[in-house]
Amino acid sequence: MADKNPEKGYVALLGWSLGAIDAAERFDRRYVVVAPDWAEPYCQEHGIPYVPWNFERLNDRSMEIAEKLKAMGVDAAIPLFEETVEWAGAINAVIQGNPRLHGQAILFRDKALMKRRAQLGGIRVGIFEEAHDRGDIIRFLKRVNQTLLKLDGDPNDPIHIKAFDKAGCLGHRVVRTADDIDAIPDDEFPVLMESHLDGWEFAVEAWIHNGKVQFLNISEYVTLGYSVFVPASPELEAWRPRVEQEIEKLIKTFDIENGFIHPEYFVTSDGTMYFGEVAYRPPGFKVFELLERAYGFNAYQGLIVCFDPKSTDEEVAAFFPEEVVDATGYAGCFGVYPRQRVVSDLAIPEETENHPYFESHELTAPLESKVTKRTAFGTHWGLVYFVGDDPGTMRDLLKRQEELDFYV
């Protein structure tokens, strides 16, 4: 454990991650992890500091952490996960005295209200609305395929469903034709509908201090809900120069002094840039141990340090690395999913083991044998990491990984 300095912040941790934890106790932050009931045996074996919390609980006593967490001293509070923004939003409101954080973290977990506050900003935007039931779905389905002139027995432009406040490809459907429409459960309902953009689609995550970019990754989608590498390769790097005037809009449309941003956009074939959407927790993938082995350095450490309003410039300035120029090789990752709807087996390819950028994988064998049916983007079953000093053989690999199968 590092020694902590009683000069610098301290910082609530929103939501249960080994990851973050471990980064704070190497900090020199003093730390709070702020956690449901069922983390506390852990806490008191190992000696983390912690306060119980149940996030799902919506009512008067709702106001009681961001108070206790005031009375302690707490200066920031950090979210780790989607269903933690909100509550970092509110509490950051009171401790800091700034009631448009709440506001803000609104935005931020609604994709209408999100993408509505980017219009404004003048941000491009695809198409959007929002529905309610699946009338709703089917009338935007033929509305966007009739502004695309399409004719009788053409096959549509696909529309893309997504959850309100959903984390990643959670929701997430390509919709095409009525029997997909019919397949959206009642329960999913309300959901944002967007028009279908052909283009390059990246991820970007932006460290942020006194209303600055301190930090600035491109992460590289080989195949969006798959697989992803960071840094991007020099064919997306190009395109860093208009990333950043993108991510200077953000800031300035969203209002951000302090913290961490996940935007997505895409890039057209005539070279217009789209934003898709942005969260503010770290993303998914393990992204932040991707760029720890890229870069070296620790991403979850770089969010206290950002949102740590004590922080100065200059100790900012000397945490973060170079983008791209720092970098030792490139690290990716690919999320498993079973091909088969049977299995019995965890079988690691021997292509995959035997390649020179395998490095690992955190697969465990079958629970059980029969796999779900794979629901919108699914959710994988484990990641496989590579490491390697080429982008277009790791981008070739983790593609290649898709026709491979790790469970029999």
Second form
Amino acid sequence: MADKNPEKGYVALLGWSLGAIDAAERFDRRYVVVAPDWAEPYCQEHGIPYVPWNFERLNDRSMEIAEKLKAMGVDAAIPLFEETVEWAGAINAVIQGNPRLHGQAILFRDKALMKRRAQLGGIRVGIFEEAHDRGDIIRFLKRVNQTLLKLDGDPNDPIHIKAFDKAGCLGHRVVRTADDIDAIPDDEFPVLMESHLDGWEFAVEAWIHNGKVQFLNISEYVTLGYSVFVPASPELEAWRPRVEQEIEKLIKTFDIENGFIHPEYFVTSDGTMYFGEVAYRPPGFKVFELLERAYGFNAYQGLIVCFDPKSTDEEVAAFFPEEVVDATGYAGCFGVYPRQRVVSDLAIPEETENHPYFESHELTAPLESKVTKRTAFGTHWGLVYFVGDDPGTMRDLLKRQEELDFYV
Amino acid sequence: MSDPTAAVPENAGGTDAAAAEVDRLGGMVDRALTRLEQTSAFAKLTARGPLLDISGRLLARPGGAAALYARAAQIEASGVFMGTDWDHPEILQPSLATGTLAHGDRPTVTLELLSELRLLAVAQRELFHPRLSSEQAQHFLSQLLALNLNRLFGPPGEAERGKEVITTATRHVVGFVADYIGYGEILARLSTEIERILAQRPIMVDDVKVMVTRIAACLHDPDISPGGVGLGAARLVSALFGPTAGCREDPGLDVYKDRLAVLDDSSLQQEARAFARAMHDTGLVSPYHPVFLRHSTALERGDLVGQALGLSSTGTEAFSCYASLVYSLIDTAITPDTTQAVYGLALLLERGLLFDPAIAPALWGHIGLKPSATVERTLAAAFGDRQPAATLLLAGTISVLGQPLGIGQGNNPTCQAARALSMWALAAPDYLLHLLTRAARDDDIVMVFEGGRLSSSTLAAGLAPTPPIDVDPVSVVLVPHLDRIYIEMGRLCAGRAGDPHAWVNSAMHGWWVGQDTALVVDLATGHLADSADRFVRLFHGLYHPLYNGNKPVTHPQPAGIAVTDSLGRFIGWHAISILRVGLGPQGDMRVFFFNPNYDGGQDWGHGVIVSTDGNGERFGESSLPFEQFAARLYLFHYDACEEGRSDAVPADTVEMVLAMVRATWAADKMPEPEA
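For comparison with the form predicted on its own, please write out the form predicted together with its partner chain.
Up next: the whole complex, starting with the chain shown before.
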């Protein structure tokens, strides 16, 4: 455990992430984990500072946790998961005496509100609408395709369906036909519908302190939902100046002072950048691990240093490396989905295992033969990590993994 | 060895490319080690994945084991073992490690292999471990190698795709460790281990035979040249594969049979004596032995049969009184597939069992017994169908009667049933034969409990979900019935105040089980009883010759033991029987008992090591000094009228026993202090 500096801020981590706790434990700031009570025995056994809290919908008791953290002297609450973003906003509103922070968090939680706010801020977004039933989706699909001047019988351009308040790819479906619409279960409504944008999709991670971007990473998706690597290839990095402008707009529009955002963008073939969505929490797909591998800094500690209102500009500047040039290589990962209908064993393909870029994997063998299914995006069985010097090789390698069987 | 590259030092034998690959992976391991070392203690368990993954691949490369061995200190320091059993190397068991290597998933096997390399560094005094001496490490590794000889010398097993990396890695590590420990040491260690098991004379010796076969393969492999394997290993191999001049070179059963036809009389007598010597020496019976016995029986050469069984005057007397019965037993039951029954037959005769008026007629009955279709199927499932079920069962019956203490429970939760079988084989063999007839013929046994008839065929399954198949034929047939009846008796006692054993044990086992029951656990709370002091005194007053008026134990008495692991931690309750109490060769008072576990030699922690050989034990007995036994005992039976001078037991002795109890199995069973 690192020595804690009482002059620096005291942070609360909302949600249970061992990686984040480990980072905080080894950092120079006091911290406390706020997590459901099932975490208590573990925290007691390992001496992890802990406050029990069950994150359900905000309710009458919500002030309790905010007051408690305030009384403890906590300076900032850091959300680790989508489900704790709103909580962090509410808590920070209380402990930092800034009621706007809660409203801001609600924008991050509701994808429809988020897009409206972005539109108001002059940020370019695709066509989107809320749907409350299947009829709404049919109408939207028709209208989008009419707009595209399609004739009856032409294959439809797809639309995207997303849950309002779930992280990343959870609940994400691509809809082309009426059959696709029928396959959506009732309990997924209401949903957000978006037109499909053909283009290059990528994500950005931005650490913000005192309203300024301190570190901006561009994560290059090779295939959405399958693979990502950092830093991005020179072709994508060429967009960095434009990306920086867009992020500045986001910071202004959403009025962000301290923290971390994780937006997604499209660049269409004509060079227009569209805003997809933004999250106020660490990204999935272990991008933080990839950043640590490529740059050597701990991205969770980066969160803490940015969220901490007591951090000085000098300290923040010294904490982060310089984007791209300080990276020692390209770090990527691939999310494995079983390709066969029935799988009984884990078998890392030889060409993967013997590739010089291959580093390690976190796949586990199935305990019994399993019939696989894949609904929506985002339920991969584990990640495979690669590190190497050449972004082209990395991209081809990650693409190639999609054709290999990791489960047989 | 089969893979000459496995133990070649790094960079010496492989190509430059291979060496570069080892260096590259080594660099990745270093990074993963550093990362893991920095990780907080509580997160290590989830953060060790990359290290295990990369290490597994490195170990599968020639030179990889050496590369990781060189990092043994960093591996230990990284905390990769934290939060797992491997963090306590002093409690690791070679047999469990062997199971892990064979069946574990890849990360677990890799962790096990890293632990082996670390232990090697401890054994070589290159790494200091606060909880493990280099001798202990050496001991562990020798046993591990003995158990994994097949990985050293045998061909690779059916390596499944996807497991190639880890099986190769395992072979490399085992080979690497073997190069340090030395092959001669391994074989010597293995034969010592086998001799320790055989000293308990188990009925089931299939595993032992597998190990002896492995040794035999090594002895004949010129590549191994195990200089000084020792006579022990050679003796075991010859007992199994060539115990006599006529079969010295393991010619095959048919050839040997032809040879017998032309041997002269003195040669036949030499053969007979050599068979007997090898058998009584080791407890192992060669498949050639039944060939010889059947040959002699066909000739009605009683003298050769008696010599081949190695009979003393008692056995010879029994044989000559019941010669036609013995011939019939040999003819029906003794085949090259049921070799161990030869040993059982010899001991049955030596016990003078045939002089019991009920036994000879009962055995005649068993010779003609036709097992039910169910029993036939069960026996075929357990032992194959090369011999008829009737033959397998009769052979098993002979073994059980000859070796009552050779019965084991196998890997089944049926210690009570195994104990009952052993007890009857010893004290009521006629009753055992009676039960066996019913079970084998009718698929049903009936016992009377407090006036009510319990019929096993109408009862639900007992503790064992499936019938045991890794035990002797008599157990295979009888244990499911006994198991059910035992559980049913317990069920009938549910709700009574007091321990059910008080009623069940005497009803189940026989009249000789004491009618009173002493228990040192408070049933309501599960805590150590307040009367623990009285319990210890009572045990002395009834069983200790200096306090019970020097009365010997006449019949095996069922008793309950709190079994502890090698650190003295409570594992579970276990059924044993007390056989006798007497002075050991060192002049200490010892309890000799029967433990239905296959291997009675167990380390129960805090210096309590159950002895099976060298402290006055007869074959199959376990023993402990009286006080140590008392400190693991939690239940026994007695008749109150037999109590001796319990009050005369010195308070020091009682307190010493209770201190051992409190420090081990009752550590978490202490009564709450009164408020």
